[in-house]
Structure formats: C-alpha cells, structure tokens
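Have a look below at one chain only, the form predicted alone, in structure tokens format.
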Amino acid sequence: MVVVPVISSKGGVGKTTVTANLCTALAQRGRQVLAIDLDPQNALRFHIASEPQACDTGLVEAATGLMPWARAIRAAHGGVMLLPFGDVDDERQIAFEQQLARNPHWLGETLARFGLPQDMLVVLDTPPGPSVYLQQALRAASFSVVAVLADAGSFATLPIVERMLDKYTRPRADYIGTGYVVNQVDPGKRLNHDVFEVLRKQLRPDLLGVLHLDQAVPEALASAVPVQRYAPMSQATQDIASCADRLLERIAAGPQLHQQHPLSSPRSMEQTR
C-alpha cells in the first residue's frame, strides 16, 4: 500500500477539501482508496461520506477496542472507503494522543495489520501544523502532499512543515517524495499572483498542481458531494484531475534521492525578497 498524508503548515488552506477531492479523483482512475481522517475535527466526512451523520464513531473507537475496525470503515462517494476520526470528548482525545505518543509507529503498524492490497492508496487528512497526528502520518508516509495558499502567511509558515519532512520522511530510503498543491489561486489579485510566482519557482519540480479559486468547490461542499460530481466540467474538477494524474506519476516513479528542501531553512523567506 502507498500512504499519502495531506498536510499543511497552517489552518484555513483548504487541506481537507484537497484531501477529499484527491481521494475521489484517484478512485475515478481505478485506484482503491482508503481515506483516513486523522484530524480531531472529524470534518472529512462532510466532503465524501455517503452519510456524514453516521460517522460519529470511527478511528478512536476502533483504536481503543470499542468497535471492530471493519465496522469503523464506511463506504463513501466514488467508491472511496472512509475511516472517520469520530466525535470524541476532550478526555478521550487526550488519552488517544497519549497512546500515539507512547507508540510513535502505531499508525504504520496498524495499517500493516490491515493486510491491504499492495496497490491501495491510503490518503490521510491531518491537522494543520506540528502534532502527534502529523508525526504518525509522516513516519508512515510513502509520499506527502503539502497544501498551501498563495499568500504570505502560508509561505512564511511552510518551513515548519518542511523541517518535519526533513526529520521524519526524507532520510528514509523507501520515501517516494513530496508534492505541493497551491490552492485557491486567483490570478486577478496582484498579491496572490506574486506570491504564487515565488512559490512556483521555489517548489519546482515538486509542484503537483494549482487549484484555481472556483465557486463550484464551496457549492459542492454545501451539497455534500465531491466537486467532480457536482460540477464535472468546472475548473476545479480539471485542476484536481491534473493533480491526481501527477500524483500517480510520482508514485509510479518510485523513491528518488531526497535532499533538504530550500524552504526548510528559516531564512528562505528572507532569501526570496
């Protein structure tokens, strides 16, 4: 199996939306996809679950032995299988996080016990910024997708995630690589355009794709369906399809030599001025 966490350095970049639409686009291309929500917000269900209200239990209950794993996984849109985080109170969430801290490789070991097909894609939605969930995801990662906005805030905080990638993924010989998705690009806004140009130069050739600002995305979320189904001819659908194709190409190419990314340096923002 190939484990693909979708990560971000800060909140509000549309990471869960990117995760959900990547999952359905990959499934449309004939891949088996298991989407796992590692974010305590439990929001991935609202994007791809066939019955979001039925996803109040999931990962935490299965991990703590309160329900079988097979019952925790639900069918979702487009043939995707979904393991929601579940709605848990703060005490249970803290206890689960302590469990993850005690066993840093819990996620990878758990997925290995699932006996999933070798070509299955396991796509993880993670909380923004450093967390025990992100550590688990990166230790198990085969390929990481980093979602960013074309704004100064995303660019300035990107080194935080880059340093975690340098620590947990890039030293591993089996790690395939990292790809970046720039979300909500609006060519009509000067600052947005300028930051995007800086990002494109810095991230090349690891740029998976660009998702242009498209009203079809929030409309699809309000309709509780993937954007590919809500507006199959939209710009967003075309952008997601391009990202999915590029992701599959990178995975098929296999592991390559990894070096520290220039954005890992705290001086990278200053160097681009």
Ligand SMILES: Nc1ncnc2c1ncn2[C@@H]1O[C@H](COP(=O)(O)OP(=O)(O)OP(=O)(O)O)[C@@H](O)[C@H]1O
Second form
Amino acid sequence: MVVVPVISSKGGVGKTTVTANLCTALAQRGRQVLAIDLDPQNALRFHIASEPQACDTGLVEAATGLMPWARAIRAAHGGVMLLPFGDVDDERQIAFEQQLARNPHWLGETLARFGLPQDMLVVLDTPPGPSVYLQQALRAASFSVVAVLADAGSFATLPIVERMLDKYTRPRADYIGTGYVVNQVDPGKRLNHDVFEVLRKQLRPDLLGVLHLDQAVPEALASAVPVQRYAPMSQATQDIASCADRLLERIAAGPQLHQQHPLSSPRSMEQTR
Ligand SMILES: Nc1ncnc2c1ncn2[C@@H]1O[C@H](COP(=O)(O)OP(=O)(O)OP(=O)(O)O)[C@@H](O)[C@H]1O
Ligand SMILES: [Mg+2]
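Right, and the form predicted together with the named molecule of this protein, after the form predicted alone?
Every component of the complex follows; first up is the chain already shown.
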C-alpha cells in the first residue's frame, strides 16, 4: 500500500481537483486506487463519485462504528474506489477530530488493518494548512503531493507545509519523497510566468508537473465527472497524465535520501531569484 496525501498550505489551490484527476489517471494506468476524502468539506465526491448525492456518509460513520468500512467505500468514475468524508455536523466533526488527536497514528493503523494489496495507491484529499487531518495524512504518507499556485501568496506560505513535511515525513527511512504540482499555470500572464520560473528552479527535481489554467477543469466539476472523461483531449487531461506518469516513476524509484527542503524557511520571491 502506497499512501499519497495531496496537501497545501493555502486553500483553494486545487488539492481536490488534483486528487480526483490523479486518481482517475492512475486507475487508467492499471493501478488499483482508493481515494479517501480527509476533508470535512466532503467535496471529493463531486469530482469523481458515480453518485455524489449518495456520499453523505463515509469515513466518520465507519470510524465511529456506525457503518461497516465495506459499505462506506463507494464506486467512483474510472474504476476508482472512494471513501467520502461524509456530511457531518459540527459536534460530530469535533468529536472525530478529538479521536484523531488522541491517536496520532489512527489513519496508518486503520489502513494497515484493511489488508490492501501492496501496490495499491491510497490517495488522500486534505484540508488546507495544519490540522489533525494533515498530521494523520503525513504520518501515514509514503509520498506527498504538494499543490501550489504560481503566485506570490502561495509561494510565501510554502514553508508552512515544508515544516510539516520535515517533521512528519522526511525523518522516516521508508518515506519515498515529495512532488509538487504547480496549478493554474497561465503562460499568458507575465507575473504568473515569472513566479512559475522561480518555483521551477527551486523545486527541481521534485516538480511532478504543471496543471495549466483550463476551463475544462471547472466545467468538468460542474458536470460531476473527472476532466479525463469531460474533455479527454484538453490541456488539463494531458497535464494530469504526465503528473501521474512522473508520480509512478518516483514511487517506483523508492525512498531517496531526504534533506531539509530549501523552502522550509521563509524567503521572499526576490531572495530566491
Ligand atoms: N487548472 C485549473 N484550471 C481552472 N480552474 C481550476 C484549476 N484547478 C482548480 N480550478 C478551480 O479552482 C477551484 C478550487 O479548486 P479545488 O477545490 O480543487 O481547490 P482546493 O485546494 O481543494 O480547495 P480547498 O482548500 O477549499 O479544499 C475549483 O473551482 C476548481 O474547479
Ligand atoms: Mg479541497
């Protein structure tokens, strides 16, 4: 079992989009994929679930013994299996978060009990920034995908996730590594282009790929299907395909020697040029 959380320090940078579309691209490449929504927004279902409305129960019900795990996991597009977070009220969400805080390794231990095939990919959508969900995801992580926008705000907050990665993943000998997806790249916009160039220099060789700004992405979401299905010839579909290929290469290469990342300490764009 290979656990791949998709994370970011800032909200709205495309984690759920990247999670959903990577899952379908990985399944298309013949891999068994379980997508888990670790975000109380419970939004992953709108990208890939075959029946999004039926995903009102899931992880929280199963974790609290109200539903068998096998019923909580649903079929999703492209042969992906989906464990939704579930629609949970504030009190149950807080109680679940307290349960996670009491047992820091709950997610890893629970997944281990599933007895999943060794090469199965478990891809986790997470909420933005530090949270008990991110702690659980990183403690269980084999390889992390960081979503980032090519803008100064996204760049400035990268050290927040880098410090979490340094703390929870990089000290582990079995941790494979980290890959970055720069989202909403728009070569027509000068500042976006400049920030992307800085990121490209900083992140190389850990850059998994880019996802261009593409109207097919929000249109696919509005149609509740993955981009590959909505617009198979689109730029976004090609971008996700190359990110999936690179991710599989990195996983196949296995754990590398991890050093503290240069972006774990805050710098301005100017200092890194
Ligand atoms: N490459 C892209 N091109 C165009 N629109 C995009 C692209 N990537 C994401 N979007 C749009 O940006 C919005 C935010 O994306 P998404 O929900 O995936 O972000 P997120 O990081 O999961 O947000 P949150 O932090 O709230 O969980 C969505 O409306 C999505 O359709
Ligand atoms: Mg999201």
